[in-house]
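For reference, the chain that follows is the form predicted alone, supplied as structure tokens.
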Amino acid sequence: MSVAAVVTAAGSGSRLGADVPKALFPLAGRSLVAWAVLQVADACDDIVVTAPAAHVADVKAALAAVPELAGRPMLVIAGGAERQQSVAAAIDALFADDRTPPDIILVHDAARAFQDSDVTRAAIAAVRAGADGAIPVLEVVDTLVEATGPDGELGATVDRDGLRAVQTPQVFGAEMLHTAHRDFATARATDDAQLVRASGGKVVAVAGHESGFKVTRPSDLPLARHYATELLAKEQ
């Protein structure tokens, strides 16, 4: 079964306060997009990464950049101004006409660039043994409350015990995730396994892992290094 991963690096950044969009952001000599693409590399047949607008030539430019990634039959496109629209993009082009579309597709965000790559595996593995979708978790370690109401009163603490946080490389089905894009193209979802549960299909859990965290802020920046550091010295 084909694989095809789309890797959304449309975002701004703005909260990371650089002054390149995030996907361009360099650490220990790569941008972050391109550590993200390397992560997933090995696990796919073919690769869509969606770029901001006016940065298409430069992610592309920062994806050439990277030897082990040459050769590797990959799409540069605009993406959207939300990350739906951008993923939604990348799937049309991956079922053009003049493409043979994937069986699987794995959508991951940039901004968890150094998601291990056992976890993507795994969560190909799962669809390929017959669940619609399959996305990491992890535990929620932080106490949790309601948002705090209009006179500032703290909400009520919620049970974490019954609530896993989010990663990705999220996998689905390829048709599967193309007609939950096409039907609820108008929806707000903040991930695809929402548009394919809306859809009907099984998503499953696979476990995550710390690396997979979000780059978001200055703070995030030196873990990334770290993480960025020691993937390049396990090359060496």
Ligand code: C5P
Second form
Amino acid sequence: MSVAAVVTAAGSGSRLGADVPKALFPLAGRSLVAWAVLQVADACDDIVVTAPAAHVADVKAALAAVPELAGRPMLVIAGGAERQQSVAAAIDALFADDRTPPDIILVHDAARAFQDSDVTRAAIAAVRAGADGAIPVLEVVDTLVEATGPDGELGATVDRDGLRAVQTPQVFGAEMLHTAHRDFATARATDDAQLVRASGGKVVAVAGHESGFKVTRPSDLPLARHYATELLAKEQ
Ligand code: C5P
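Moving from the form predicted alone to the form predicted together with this ligand:
All chains and molecules follow, beginning with the one already shown.
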């Protein structure tokens, strides 16, 4: 079964406060988007990357600068206004009339550039074994409460044992994901599993990994550099 990756990298990354879009932020000699693509490339036959509309050429150049990605089938397209629209545009590109659509699509946030590749393999294996979708999850370590009301009083404490934090890559049967994005295009979802489940798909969990954290704020950068340096050392 063929596998295609959608790597979402069209966000501005304003919370990172850098002078380049987050996807282009350099870490140990490679851009964040290049690290994200490298982490999933071996598991995929085809890759579509979403880039900020004004930076499609820059993202292409950042990926072309990585010799390990040379010769990989890869398309860089302009993303949409929201993540969901970026993913939908990438899926449409994979289902374009002049291409053979993949059997399985994994959707991965470039912001989670250092996700352990075993997590990707486990999620793909779960879909190959028959699940409509498989997503990595982690136990929640913080105590959680409902947001404060208008009077400033804290909402109720939520039992964290019954909750999980969701990561990417999220892996789905390609037809299922395509249909879910088409049928729920006007819904607002922060991940793809929500759309597939709304479509009636059965999504299972696989164990996530702490390396799959989302690079969001400047304080995330030392950890991101740590993982980038560690991966680089493994290559040598
Ligand atoms: O903004 P957030 O952190 O939720 O973004 C998650 C991922 O979605 C990031 O990798 C970001 O680049 C991507 N994204 C996108 N298109 C957008 C907004 C975000 O591809 N319009």
